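What follows is one chain in structure tokens, specifically the form predicted on its own.
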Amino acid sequence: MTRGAVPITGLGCVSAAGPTLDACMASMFRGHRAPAPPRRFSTSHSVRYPVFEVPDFQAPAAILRTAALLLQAAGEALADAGLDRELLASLRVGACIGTTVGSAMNDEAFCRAFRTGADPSMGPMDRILASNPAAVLARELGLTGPCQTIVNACSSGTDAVGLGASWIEAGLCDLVLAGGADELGRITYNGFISMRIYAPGPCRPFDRDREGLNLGEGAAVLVLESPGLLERRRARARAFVLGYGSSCDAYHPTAPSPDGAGLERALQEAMAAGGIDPSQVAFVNAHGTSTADNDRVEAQVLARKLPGVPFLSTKGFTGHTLGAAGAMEAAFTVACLEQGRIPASAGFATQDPDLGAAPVRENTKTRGTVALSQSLAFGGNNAVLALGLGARP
């Protein structure tokens, strides 16, 4: 649980919505989204299930796509914070990155050869081991602080930001690069289709006629800075991590608890850590996967705990980016607070009477300087970040 206000001095993001955070925000406010069948791999499905793929992106040969996406987002975040390698080398800098598969399941050729008794080159495995997201960030930027890759299903990116903020509070680091990254892959794609929670068309979070999720890919990084370093650098904070809450339903391997008790605990914990009253919340960036169970539970919790507070899902623009989702949505939340508005929840058209609440249908002005970004994950994991433009609401 984060108890102080941890400054956020830089943000970076790459997704199907755009190659930078500003591009993503502009695309979302235009209402543009472009789900399409995957281009980088093929399947034998009769239905061409859509994905949100980052266009025109090539990873270098030495590392895998997840780590390369992360490096692009980190470069943007560091530039935004006004930090360079020389300054980083003089500081205690940690890397805390969430992922789900981290591209470790994408070398099917090696696995097929191994299973048939062949003796394939270990090069692909060496490349996977060299592509641990947090380790790549530390290696490429020369970071010497704590280094942690969090694999906690779809809450990984949110958990990474919460843990990174706790490192700052504990005095372990001057600076933390916290975020998440994940790439599209055939095995992950087929896995979600086999679970029958993948929509055959564009996803529709919170809509009555939602049919399931669409996968996406991307990365986001937040630069978390100690108040002391912020003062020494005479830098500005774009926003603050005010609180972080987490819980586990312990209910089902993939489904959230129907009563939403776990999410409710994480929500209350994040708000209590930040000293936040429900009346101060400008909006909620919901997990909103467009699956039947997630959207029902999440909307019902919001209706109970934050009635009347505007909410949206940005997954209609990016797809579900798994371990990257929470970090991307935290970055979007800060950007929306700065602009005083949130985009329409893409794909939503018809209210579901079972949910008790509905996301915004159009670009909406917001009031206040505090917002929540929340994640629900397989394994019953729930994580919520309270973010604000001021140190305290």
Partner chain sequence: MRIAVQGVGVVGGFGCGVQDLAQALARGSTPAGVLQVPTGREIPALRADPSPLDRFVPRRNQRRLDFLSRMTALGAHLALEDAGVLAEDHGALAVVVASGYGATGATMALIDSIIEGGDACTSPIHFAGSLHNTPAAHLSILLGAKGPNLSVSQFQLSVPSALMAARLWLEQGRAERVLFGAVDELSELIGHLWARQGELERPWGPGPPGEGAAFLLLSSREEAREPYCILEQAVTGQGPAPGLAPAGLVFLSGGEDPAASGLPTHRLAPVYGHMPPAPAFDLAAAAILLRQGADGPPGFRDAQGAAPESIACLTRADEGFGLARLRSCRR
Contents of the next structure:
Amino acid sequence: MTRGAVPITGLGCVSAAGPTLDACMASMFRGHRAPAPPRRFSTSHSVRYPVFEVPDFQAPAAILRTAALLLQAAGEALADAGLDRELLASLRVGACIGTTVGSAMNDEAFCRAFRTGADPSMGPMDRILASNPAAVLARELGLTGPCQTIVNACSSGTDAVGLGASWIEAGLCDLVLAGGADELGRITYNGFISMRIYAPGPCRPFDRDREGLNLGEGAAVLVLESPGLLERRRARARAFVLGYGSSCDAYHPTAPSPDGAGLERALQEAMAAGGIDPSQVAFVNAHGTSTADNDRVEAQVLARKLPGVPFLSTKGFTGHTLGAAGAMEAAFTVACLEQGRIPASAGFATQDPDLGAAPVRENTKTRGTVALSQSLAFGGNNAVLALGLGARP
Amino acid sequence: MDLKEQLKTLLIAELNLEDVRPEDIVDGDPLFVEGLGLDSLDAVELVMLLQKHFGIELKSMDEGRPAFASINSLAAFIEARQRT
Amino acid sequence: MRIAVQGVGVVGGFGCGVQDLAQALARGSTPAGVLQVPTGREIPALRADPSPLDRFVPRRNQRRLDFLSRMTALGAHLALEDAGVLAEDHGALAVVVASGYGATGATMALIDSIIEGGDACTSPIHFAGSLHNTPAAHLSILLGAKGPNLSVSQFQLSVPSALMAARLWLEQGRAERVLFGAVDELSELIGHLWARQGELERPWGPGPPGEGAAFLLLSSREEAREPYCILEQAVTGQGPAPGLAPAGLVFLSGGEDPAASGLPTHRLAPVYGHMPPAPAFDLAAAAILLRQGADGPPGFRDAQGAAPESIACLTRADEGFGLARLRSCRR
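Having displayed the form predicted on its own, please output the structure of the form predicted in complex with the partner chain.
The complete assembly is shown below, putting the previous chain first.
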């Protein structure tokens, strides 16, 4: 079991809620959210299922939008940590990034042309081949350390932060840029709609009348730093990764295990790694996708394991950003700990009697220096991060 | 081929029920959980197949639940929808 | 802590299982089959046949497994069987799967469903099948493996990255056994890209391409059976690989690397084909040869002409490298 707190010295985030982490936090505490039908693509569905697009963002032609979003978040995180390219070049810096769309060979125009016997130019494939998220960071920032792109579906971002932290603990790297990125796309949008878990209106995590998720896009990066480097630079840690837990349900390719046993084990592991008692947890940033199954399992587990601990889903503000979600939510969790408060869980109005727990309805002051952020994925992965303002709970 | 036979052939092909032949599927037997043992992912695929092959649009999974009980109920559901 | 290779499971153009791979290594190459690409052309390719999976998993339980997942499941079961632990409880087993391109067959089937029937006829089954972590998810369900589960995808460097993670889990005590493997399929789309690689900014190599799955059971426990070998190191990064000790052999996948120069070096692509899982096949081959020792094929001898005591598996792609070092446990 890994022990020891890993410093987080920089944060960066871009989502529908804002182009920077501060902007995201400000708009969440204002209760602002803007789900809308997709603007960058169209479909023939009779319902205009809403998405959370990042506005005013244009990717360069040579790389996928996912990679471009990631670079923006990474730039913000590095600036936040006070790290410039010159310093990076002298250090062993790794990149550990989660994604789903960002790794898929699914350029629709290319595949359609290919299928109809037309001879599409290789441009779109070149772009995909040049856009593996962790590799893009390494290339653009001149990083020399290990490089890993995690494709664990919806828990990828949480896994990236947890696994990136383990690289610091193992002494493999001075720094790790850990995070996640994903872009909205027509195929993924159609895919989730076909699963019948896509809400026709704005999503309502944990609400009695929730009808499914809304997709979003964006990226978040956390700069994880070795304590040795932190001291040499006399930098300050914004927070620490205190623990990481992960498990697999081994139940079904798309449905979570109804008994929540896998999530419980992951929670247990994260808290044990950080030496954290449930009474010390200030709040939980839940996965809260707003689907019938996910929210039921999660809320029931939280009611059992962390009764009375306030929780929220930020997906009411950002949509479900897939590979980016866990990293984004880790960044939000740190910011909330710093502010000593969490925003109202957007989209929630009516408690679901089946769930045994409800998220916060209003912006809520929290007590404590430790919080949890959790993700559940298609395929049955459960991942939990324990984050704290201090090196100890 | 009558509708029930068509449905059996469709389910076997589209849900990849490799070791099942149409004559193995009993019209009144459960399709989900027991009987044929289909699951939630099969259910949403079936919703899509109803749209694709019969032009039937289901507004919600609840609407489909009684229809999906067996081949008999599925056939009856399709016939009723196509009459309207 | 000692991290050992306890079991090897492989399927590819050379056949299926350790014996087939050992024979192919002794021969030095595998005759290529063909891959039909949609432009009407054929390209030589090393094709895999996952039908031996029927021995482990009833057909009925394979219905959700596409070709990629079937190769994955076969490689995994073979590795566990080879280690003599197939019948054990795998509740704590951790799983790491590397795939260069992921489920491109299922992705194309998903897009086909949209082309054929419109957006409303998107197939949820193909959507679920197209997710990168679907093969690993199927493994966890088939084996009841509830430990940490990781899927990694980064083209030619997928294996080194995933192996580093697997090794770290064992070193840090997150698991005591990790089922580690790599898999890629020669789907229509990938075949098309191989055939047209001259038009890609970065061509893929001389070929022929291969498909298949290579799995290792890694363990930090005291196990009942003697291991194949010890996994001493698994690192990855950008730039050239760290220097290698003069003893032993090097198995090289991808481009040249200064670290390999001057050492007995073998490229095993003729045995299993060019593909992102190749470094995992190199590991499997290295494990087999280290266990065979002097009984192994004469083509694999160190600079002194002796059976190798250590083998370095070096991967070079884009600007990155992967280096795994395996050591014999014969003493």
